[in-house]
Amino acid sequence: MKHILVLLLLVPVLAFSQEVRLAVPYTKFILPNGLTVILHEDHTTPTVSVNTWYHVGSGRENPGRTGFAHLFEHIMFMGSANVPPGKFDQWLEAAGGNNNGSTTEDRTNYYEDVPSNAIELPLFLESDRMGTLLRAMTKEKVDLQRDVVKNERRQNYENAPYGMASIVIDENLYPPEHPYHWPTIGYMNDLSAASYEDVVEFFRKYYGPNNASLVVAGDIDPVKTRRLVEHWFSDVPAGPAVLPPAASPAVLSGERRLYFEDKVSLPRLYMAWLTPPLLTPGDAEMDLLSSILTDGKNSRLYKRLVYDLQIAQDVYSYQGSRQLSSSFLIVATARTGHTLGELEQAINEELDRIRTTPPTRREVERAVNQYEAGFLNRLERVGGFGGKADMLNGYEVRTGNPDYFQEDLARYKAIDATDITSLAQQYLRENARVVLSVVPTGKKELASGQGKEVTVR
C-alpha cells in the first residue's frame, strides 16, 4: 500500500516537470506609413499598456553632436500640437494611467499603462507627439529641457560618487568613433554646442512612423484596437528612410590600467571586457558566468571577497548587453584598510580557476533556475519597463519576430559547464580589458598597479 501512495504522489510531479513550450501570441501588421504594430490579447487584469520603440538611441548620434536621443526623451514630453505643456502627465494621470520613458545606445522607450477603457488616450497622445511635436517644439522648450539634461548629468553622473566610472570605461573600451563610445546623457560641450536646427533635423532623420514599432497588449480586442491606431496613427506621414546601425567591430590589443581620483570614502575597482551582442552566441554563457561568479552570497566572489577575505565591502558583475556589441563588468569595492590590489588578485585567481576548470553543474543549474524565474516573472506584467509589453518590441526589433520568448529563454537551457569555461578563455582575457580604479582624492596609491590618471569629462 505503501508503494501504491508513493507513485500516485510522483504522478503529478512527473507531469508538471514536462517542457511547456512559451508561446505569446499576436497580431502584426504595418501601416502605409512604416509603423509596425503589434497587438497581443492579455485578459487577466481590466489594463492596457502603449509601448512605443523609435529604433534610435545614443549610437545613431555624430561625434561633437552626443546627448541629441536622451534630450529628445525629455522634449517629448513637452507637448504637441494638441496637447498643451504638462497635459500628457496630467491627463494620463487623471484616467488612471501611469508612464515613462528611457533611453539607451540602442534604441528609445515610451509606455503608458492604462485602464483598459481609456485606450484610446495614449493612442491619441503618443500619435500627436509622433505627428505634431515640431509644430509646438520652439527654441525655448529646447534650451529649458538642455538644461534639465544638463543637471540631470551633473547629479547622476558629475556630482554622483563613482559617477564617471561608466564614461571612462565605454571611452576606453571602444574607439572615439564607435557608437557606444560616447555616454547616452552626451556631454556638456555638445549639450552647450547644439543648435535648434541640428535638433530639429535630428527629430526629422529619426522619429518618423517608419523608424518606430508600437506594442498594445492587455485587456484588448485586437479588430478593434486595429481599427484605433489605424485612427490615429494613419495619417502620421512617414520620414526619411533610415539604414539599420552599424559599426565595425571594436578590438581591444591589451589591457588599459586606468585611475582617478574622486570624492569617495572606499577605493572602487572596475574591470571590463568586451563581449559578444545581444543575442548572439556567447551572450547567455556571459549572463550565466555573471550570476556563478557574484549572484548571491555563495556565489564565487562574493563569498571569497566579501565573507572568506573580508577584503571587499561588495562585489557585482553583469553582462551588459547591446546590438553592436556587449561588455562583462566586475565591480568591487575595497573594505578600510584594503587596497585594490588585493581585490584585483583575489578576483583574477578565481578568474583563472573558471577558465581552467568548468563551473559544477549544480552552480550551472542554480545560475539557469535563477534566470529562469526572472524571464517568467516578467512575463507575468504586461505594462512597466521590461514587462511583456516591452519583450515583444524588443524581439520584433531585435529579431523580427515578436514572439521570441522561447527561442530566448531556451539559449540558456542548452548551456552546459564547458560552454562558460570556453567563453570565460576567449572573451575575459588579461590582455584584453580595462582595468579601473577610482580611488579617494589624495590616495593613489590604493589604485591597483601602474595605471594612467585619466581626466573624466
Contents of the next structure:
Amino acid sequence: MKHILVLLLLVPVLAFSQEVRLAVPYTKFILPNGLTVILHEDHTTPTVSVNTWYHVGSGRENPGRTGFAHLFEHIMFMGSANVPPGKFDQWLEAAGGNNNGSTTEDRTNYYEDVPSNAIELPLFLESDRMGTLLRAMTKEKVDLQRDVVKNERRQNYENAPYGMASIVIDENLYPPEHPYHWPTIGYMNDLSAASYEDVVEFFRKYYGPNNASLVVAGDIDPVKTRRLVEHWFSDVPAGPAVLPPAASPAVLSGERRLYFEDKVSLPRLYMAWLTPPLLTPGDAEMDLLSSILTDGKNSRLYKRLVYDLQIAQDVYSYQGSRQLSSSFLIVATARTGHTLGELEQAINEELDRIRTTPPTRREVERAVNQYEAGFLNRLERVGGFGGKADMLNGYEVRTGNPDYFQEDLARYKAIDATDITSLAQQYLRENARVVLSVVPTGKKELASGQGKEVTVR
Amino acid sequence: MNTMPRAASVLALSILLVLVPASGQTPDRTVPPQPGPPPNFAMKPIQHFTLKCGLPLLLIEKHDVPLVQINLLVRTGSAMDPGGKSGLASMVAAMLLEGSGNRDALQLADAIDYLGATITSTSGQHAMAVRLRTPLVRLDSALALFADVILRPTFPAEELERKRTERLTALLQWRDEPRMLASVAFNRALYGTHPYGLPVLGNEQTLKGISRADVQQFHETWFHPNLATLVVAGDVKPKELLARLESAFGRWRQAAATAPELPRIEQVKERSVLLVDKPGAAQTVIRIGRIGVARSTDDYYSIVVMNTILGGSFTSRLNDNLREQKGYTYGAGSFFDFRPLPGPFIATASVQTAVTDKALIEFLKELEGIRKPAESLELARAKNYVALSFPSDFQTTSDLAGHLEEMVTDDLPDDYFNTYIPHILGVTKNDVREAAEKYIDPSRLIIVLVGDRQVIEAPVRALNLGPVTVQTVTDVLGAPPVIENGK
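Can you now output the form predicted in complex with its partner chain? The one shown was the form predicted on its own.
Once more the chain from above appears, this time first in line as the rest of the complex follows.
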C-alpha cells in the first residue's frame, strides 16, 4: 500500500536550496483494445475519481464545423445503449457523484468523482458511452445540446465584456488552415450546421479506446480496480488508428494591429505572440517570465502600470501552453483618462528592459518559489479538473510518464535569469505580434496606434 | 435506481467487499452496478486551544502534504459598516495588505511572494478573514508576516488613495457585467437600506467618504483576540504550533466592542418585476428570489434537500427543465444564502434573449411545483447526492480550514460534520414539502431581469406577473463615478 510520497530533505536554515521531491506513485497497463489505464492510490478521503482523456480537441475539426468537438463533449452526457437519456447524471448523483467534461484545442476530458463504494458505476457509464454511444444517438439530442452550447457561447463570450477578444487573437495569431485558428466554442453558423452524421463520423474516428486514456485514482485497491477496469472496458472495440496531430508551424511575419468596439466602459489592450509548445524547451521560461511581468505587486508590469503610474486598472499575462504551439498574452485595462497608447508604450519599455537586462536573482527565485508551492497545492486533491487524476492523465498523454510532477517542477528550478532574457528576445518581438485594442462603443480613437477594425463573429 | 440505506453510519465497508467479476466475462450492462454500503465518514478530530491572550484556536492535523493553512476570523464585517460608510470593512480588509510592521506595501508583498506563501484578506457580511497558506518549511517566516498584517498594519495614506481609485474604477466596470448588475439591483430591491442591500464594496459616495482615521478606527475597534478565532489545518503538531502562535499573538490585547443594531428584515409582500435595460444583450440574466431564513433555523437540512431538488444539482428540476429539456440556457439553479440573519433565496439563469418570457414561465412553474410532494426517487437522489458526496469536501487543508471557519461563523457544535450525513438522510418527503411551502412562495417574489428592453419588455409585461419597473444601468449603479486618477 502506497501513499503519496512527499519527501522533504530539510536543510537547517530557511534557505531555498532545499529539495522537495514530489512523487505520485501509479501503476499503468494497456488493454488489448488500446486503452491506456493508470491507477493511483490516495486514501485521504473515501473518494474515487475516474478521469478519461480522449486525444481529440477542436484542432481536429473540419472547416464549417467549428465547435464540434465541444458540442460532442455535451452529447456524451445524453446517454448510450444501456443508459437512457438523463440517467448518466441521475445515477451518478444518486450515488453521491459529481461529473464534468471540458474541451480544448488538443483534447477532451471527462471525470466522475464518486464515493469509493460506487467505483463501478462510472466505469460502467464511461465504458458504455465509449462502446455504444451511437446506438442511442438521435437528431433530437444533437439539437438540444446545440441550443445549450449556443447559450454557453452567449453567456461566456457574446454577453461577457471583452468576451470576443480571445477569438479574434487566435484568428490573427494563426493562419486559417492552422488547427488553432478557430475558437473551441465554435462559430454560431457552424454550430447550426452540425449534423447527426457529423456525430457518427467524429465518434467512429476519434472516440475509440485506442485514442483514450483512463485514470482511476483515490481510495482504491489497485488489484481489484484493475480487474474492474478490464471487466467493463475489454469488450469496447478498438477504433481506427489516429495519427498524431500535425500542423506547419505558425509564423507571424509582422505586427498585426487591430481593434473592435464592445459594450465596455474602459478600453483594454491585448498583446499576443507565438511561443514554444507545451513542455518543450522555452515553455517553462515563458511561464516564469509571465510571473516576473505580472504576478504580485513587485512584478514589472503591475508595479509600473498599476502601482506606480496608476494608468491601468489591471494587468495580467500568461503562457497559454498547447501541444502544437503556445501563445503568450499580455492584457491591460486603461484607467479613466488614460489611453491604450500610454499603456502600450510603458509595456514596450518594460519588455525592452527584460530583453536587455536579466531579471534579478530575487525576481527569479520569487517566481520559482510560487511555482513550487503551486505543485504542493496540486497534490492535495484527487478529483475534478486539475486534480491528481487529471494531472496524471495529462502527463501520460504529453510525456508518457504519468508521474511527471517532479520533472515538471524541475524545469522551473533549472531556469536562470539569462534564459529568460534570451527567450524574451527570441519570442516577444515587436515585429511578430498581434496588438488588439478593445474600445468602448463609439470610441475608436482610444485604440492604440493605427489599427484595422475587425469584425467579431 | 438504487436507494441508499437510511443510516450513513453503516459499517465501514471498504471496496474490498465489492463483488469483482472475473475479467474476460462479458459485463452485464442491463442494470447499472449497484454501489455497496457507503464508506464510513468521520472528520479528522478538531482540537481546541486558547492562546494566553484569549484567542481561541481550532486545529485539524493533516500530514500527507507539507502545507499549512492558518485563517484568522474576526467577528465583524460589512454588516457592521457605520452608517454612510458602506465599503469600510471591505476597505479595511484590503488595507491590511498595504503595509505592516516595518514593511511598506511593496516590501510586504515581496516578502510573502518570496516564501511561496499567500496571504489574502476579505470581508463578508459578518466575518472578516485573513488567510495564510504556506509550505511547511516557510512556516516561521510566513507566520511572522501574517501576525504583522493582523496586528501591525500601517494603513499608509497614499495606499488608501490607490485602493479608493481602484475600487471606484471597479464600480465603473460593474456597468459592463450583466450578472453584477442583476446582483446589485436584486439585493437593493430585496433589502433596501439594510446592509445586505448595499454592495460590500460601497458606492461612489461612501467610498469617497472613507478616511484613513475610519480605517484605523475600524481596525482598533474589532481586531482583538476576544473577537477573533484562529483556525488551522495542515502538517503541524499542536505543541510546535502553539509555541509559534504564542510568540506571534501572545501580546494581543483584549477589548470590548458592540455590534450595531441592524434594521429588521421584511419579507417580500407581492410579486414584482424589475427590468434593467441592457440594449443589445445576447442574453437576459434572470434573478428571482425573496428573503430566505437565518442559518440557525431548525429547517436547515430540509431546506438543503428541498433546494437540491429544485435547483441545487445538475439533475435538479430547474436545470433539467430550462437546460436539458428546453435548451434555453447553459445552466439554471437556485440556492439559499444562509447567514446569521435571513439571507436571500435566489433562483437564477442567463437565458437567450428571445425566450425570456418562456423561461420565466418555466421558473414559476418549478417554484410552484416544488410545493407539491416530491417523487420518492427524486428525493432519494437528492439526499444521496448531498450526503454521500459530503466526504469528498474534506480533502485539502483549505477544505478543512474552510469547514472550521463554518463552525465559527455559523456557531456549529463539534459533532456537526459527523452528524451531517444522517441528518440529511433523515429528511422526509413531508419535511421537503413543508420547507417549500414555508420558504418558496411564487406569489411573493422579486424578479430581476437584466437584458434588452426593446425585445423583452412587451412579452414580459404580457405575462402579468405583477407591477413592472424599468430601470437603466444608471438607475441601478448611479452615474459613472467621477474618478480623479493617476499620480
